[in-house]
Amino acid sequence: MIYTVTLNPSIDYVVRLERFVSGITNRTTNEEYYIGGKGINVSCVLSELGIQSTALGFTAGFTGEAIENGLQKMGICSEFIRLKDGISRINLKIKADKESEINTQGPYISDSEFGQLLLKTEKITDGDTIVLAGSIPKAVSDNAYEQILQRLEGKDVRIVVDATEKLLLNCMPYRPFLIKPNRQELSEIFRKEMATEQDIRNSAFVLRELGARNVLVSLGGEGAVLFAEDGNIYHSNVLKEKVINTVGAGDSMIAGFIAGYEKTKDYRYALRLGSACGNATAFSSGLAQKEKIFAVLQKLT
């Protein structure tokens, strides 16, 4: 079974408009809302791959329960822990001229309920994937994702884990099967810009030796590069298609490596099916459905 986690999820509220004005009464020429959060939208994407994975977190008031009656009307199980106060995020998501985001805090979580998670993911055992995303609230511990490994330690549990800085870095010596940082990413942990391939291949290498087993960088444009705990590294490019939709394209990155890595465990397959989601959901305006990923997947190369 794969779980994933996702300690704040929200529902994400997207507005289009011809353009954005700050000071004025902007009126939209679309609105669409999904349900969002880093762990959530890899969940999704497994779906649409033909692959059941249980949904972990915390959800809380009424945009909560919205979250998980969506999550079951997609066939998607959730295990949640309900929270006694405020409610699950909602964050906006301006598509105008220029994309803008306002993303809020989320709900309080106390230790006792945060335990709860803990409990839960106990359940987990050999053969296992947990997939730990995203960034955690205010009011969790910033050990939370260390906590969750520790669980686990022992059992033979394939982790991924995206995550920044002090987030990814204190997972590494849980040996992580894989780790997917963007270039701005490695830019933040190792306090230096990424100007050269030659940059990011050290970075990776870095990485590798602190535990990390594969480490798949996005790269935007230019596609993305596997580090490959085989020796290899594996390069996959972008289909030159209008981009709709950036939101969810590294979740579902991570989604379609996990979907390939699991039916052929092939590097270079999880690597093309993982590119082909990425590009499928920004070519889409959400998360990408299966028709899309499998269209696309035949065009890379």
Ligand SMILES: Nc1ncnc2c1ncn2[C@@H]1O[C@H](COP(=O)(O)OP(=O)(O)OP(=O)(O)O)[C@@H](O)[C@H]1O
Second form
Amino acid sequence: MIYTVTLNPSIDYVVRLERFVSGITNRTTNEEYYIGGKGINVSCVLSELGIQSTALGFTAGFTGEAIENGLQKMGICSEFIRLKDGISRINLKIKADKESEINTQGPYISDSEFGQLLLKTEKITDGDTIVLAGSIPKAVSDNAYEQILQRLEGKDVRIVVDATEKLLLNCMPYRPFLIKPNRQELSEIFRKEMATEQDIRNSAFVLRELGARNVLVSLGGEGAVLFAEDGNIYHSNVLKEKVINTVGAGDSMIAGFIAGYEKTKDYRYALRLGSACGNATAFSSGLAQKEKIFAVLQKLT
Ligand SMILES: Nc1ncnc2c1ncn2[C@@H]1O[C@H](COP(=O)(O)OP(=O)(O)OP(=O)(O)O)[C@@H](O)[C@H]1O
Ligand SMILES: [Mg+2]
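Having seen the form predicted alone, the form predicted in complex with the named molecule:
What follows is the entire complex, opening with the chain shown before.
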């Protein structure tokens, strides 16, 4: 089983208007909402690829219920810990002449509620995969991911981490199967601009030395490079289609990579399917759906 962890899921409320002016009443021309959070995004795209996963994390209040119901409707299993107080986040994404976002903090998580999540992770066993994705909310200790990974030590679990800076580095001793920094995240880790291919290669090699088994560096519209455990470096490109939304492209890529690797144990194919999912999300208004993913996959070399 693949388990995804989303500590602070959200409902992303995307509103469109021609112009946004602060200090007055603005009226929208269109609005949509999506259930969000990086781990949940991975579960959604896995589901498009026909792979079951279980979404773990925390939900609260009426928005938490909406998140759980939404996932159920999509056929995705979830076992969230329901928090006693507060509501799961509603993040506002304003798409006007410029794009603005208001991201909220999310509910309080007590130590005992976090302990309940740790208990849930105990059933993760040999052959399973765990995806830890996204930042850690203020409400929990910043070593939350390490606490989860410590409990998995000694088990043959594939660990996937998509996080930034110290949060990611602190997971390295647990030998993650996959990490997927983008260019900016690499710059933040190494406090250095990633101007050349050599910069990226050097950084990826350091991350591999620190413990990451596969380092997938995603470069947005420039594609991605995989520094694989087999010692090879694989490249993937992108299709030139109209880009509609790149939010979640990285999460989609992770889902595709995991699915591709599970199916074939072949890094080249895993990268290709990962790329197809990333591309397909960039060319869609929400996350990629299966028709689009497989149409892109056919065209990607
Ligand atoms: N403009 C684009 N055109 C085509 N494909 C894209 C584009 N942007 C992203 N992708 C695809 O998605 C992959 C991951 O994108 P990106 O590097 O933007 O991830 P990210 O920064 O982690 O995104 P997020 O964290 O929002 O999910 C890229 O390697 C590529 O395959
Ligand atoms: Mg990302």
